[in-house]
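Shown here is one chain on its own, the form predicted on its own, set out as structure tokens.
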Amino acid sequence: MRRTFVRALARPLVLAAAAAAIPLVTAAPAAADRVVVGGFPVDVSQSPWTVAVSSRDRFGGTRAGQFCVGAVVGRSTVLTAAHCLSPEVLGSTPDQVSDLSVIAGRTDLTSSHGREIAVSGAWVNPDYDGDTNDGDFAVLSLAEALPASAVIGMAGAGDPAYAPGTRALVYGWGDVTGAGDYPRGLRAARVRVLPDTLCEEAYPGGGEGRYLADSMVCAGEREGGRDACQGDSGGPLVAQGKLIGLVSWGNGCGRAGSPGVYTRVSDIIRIAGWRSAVREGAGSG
């Protein structure tokens, strides 16, 4: 989750600038049960706030350009992370991408289920840190609404769904296995909210970015082995029926000793401006 388009180091986990090159994949039988590292399948109407982020025109069309995921918390509003709209990642600002778009409703990304909906303004972080990875996250506002039934709701400071041990769920279309091997269909990977400390232990700081525990969730397991995965940032972690965090980076995928972080969804909404710039539909940062 750390570096762009590197999983062997910690790395963020947007899909690679390869993507469109990338052919489908559908896991051996023996790793069937394994997507987002160590998940199983899901249909999207488990999870209706999970949406895929796209462009066929930077990503190309094999997995209808999905190269990052979203949380819609508002009818008209995605959070996604920070580094997925970055120009290393894009190849330039969003609002130079023509085709950027969300893909609601659809479980299979080769299927024409739900609705592809244009993104009519994307306002990335300007306090986004990308030596630390704090402050990673990114508001896409819609050109069209989504259904109230497809928001979910944001857990704030003090919210006990934060405390250690909680039970949580992170959806995605990533890396099933950490070898480039990309479903087409969505899924989640059972996890749970680690202890901060864990994470500032395994992320100190320098080359693989540094754990800052007031902004960021650390969670996973202690043995490793579920995980999200390239492909999967921006992706939604769900605990307590609320979304408290969005995935952000890491240390390789699965490993023991090297947990998830994600983006704390307590500090996007502290952090003054993001609401505004949402009402605007504000160009890119």
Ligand code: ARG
Second form
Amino acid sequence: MRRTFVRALARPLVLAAAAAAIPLVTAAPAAADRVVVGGFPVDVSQSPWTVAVSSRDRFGGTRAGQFCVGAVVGRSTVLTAAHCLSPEVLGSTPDQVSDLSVIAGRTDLTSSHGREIAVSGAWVNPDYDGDTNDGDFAVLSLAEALPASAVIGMAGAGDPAYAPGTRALVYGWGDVTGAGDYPRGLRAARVRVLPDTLCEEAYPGGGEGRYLADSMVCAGEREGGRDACQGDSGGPLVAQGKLIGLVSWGNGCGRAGSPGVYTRVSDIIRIAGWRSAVREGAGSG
Ligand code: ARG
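Complement to the form predicted on its own: the form predicted in complex with arginine (ARG):
What follows is the entire complex, opening with the chain shown before.
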């Protein structure tokens, strides 16, 4: 859990340091990274399945309490990363966070557009492994349903969208430089599914995590530059109109030779597919 602790705390630390005006020592990006590093602004209407996961109580109100991202896979079901709901991030279990919510339909977090919907239940994968990052997903149940048009279908095992070389988009409100620059607006970055061997070589274990091809997806650009980053965790990786991954981890952001690692959605279906709400989302679009 130790590495998860450090990584997961990156954002709260940034906020705490900003509040206290303490210079924060962070690993400097190897190159001048720009993402969602290397990304571009999008309107949430173009990706209505992308929601902010928030708690003003835990993370402050400046950006509506956003601390992670979720993907709408059923009208009342959102997937996010397990590490987002860890005690190291929340300071408690998720059910002790009284205002845990998702925000749908709000591009600019400082606006009042869209809807804030309370999370009525959180199921964190009990087999999530904070050392390798294996199984990094959680299922949020919403107190109110979203329209069916907000639901994205999940790509099952063997779906061609997982093939290396496939173009994909990753969405989030996370750090755009790797140095703690959090945008107000939603962004997306164009990446590609990369061969598992690239991530196996980059992440043999012992560092930030270990790449496991059965449960993770490797994506980014071989030359770096475009990637997810801190604060994007749980966010959707979408290819061929289907959800294939959730932002999980990486070494820095957008560095050549250190691709982004995503929770493999087909493995979520395998583990949590019995949950009716997840099944409802699978293959629906
Ligand atoms: N763990 C990070 C978070 O909590 C996500 C990191 C993703 N990093 C990457 N280089 N793709 O927001």
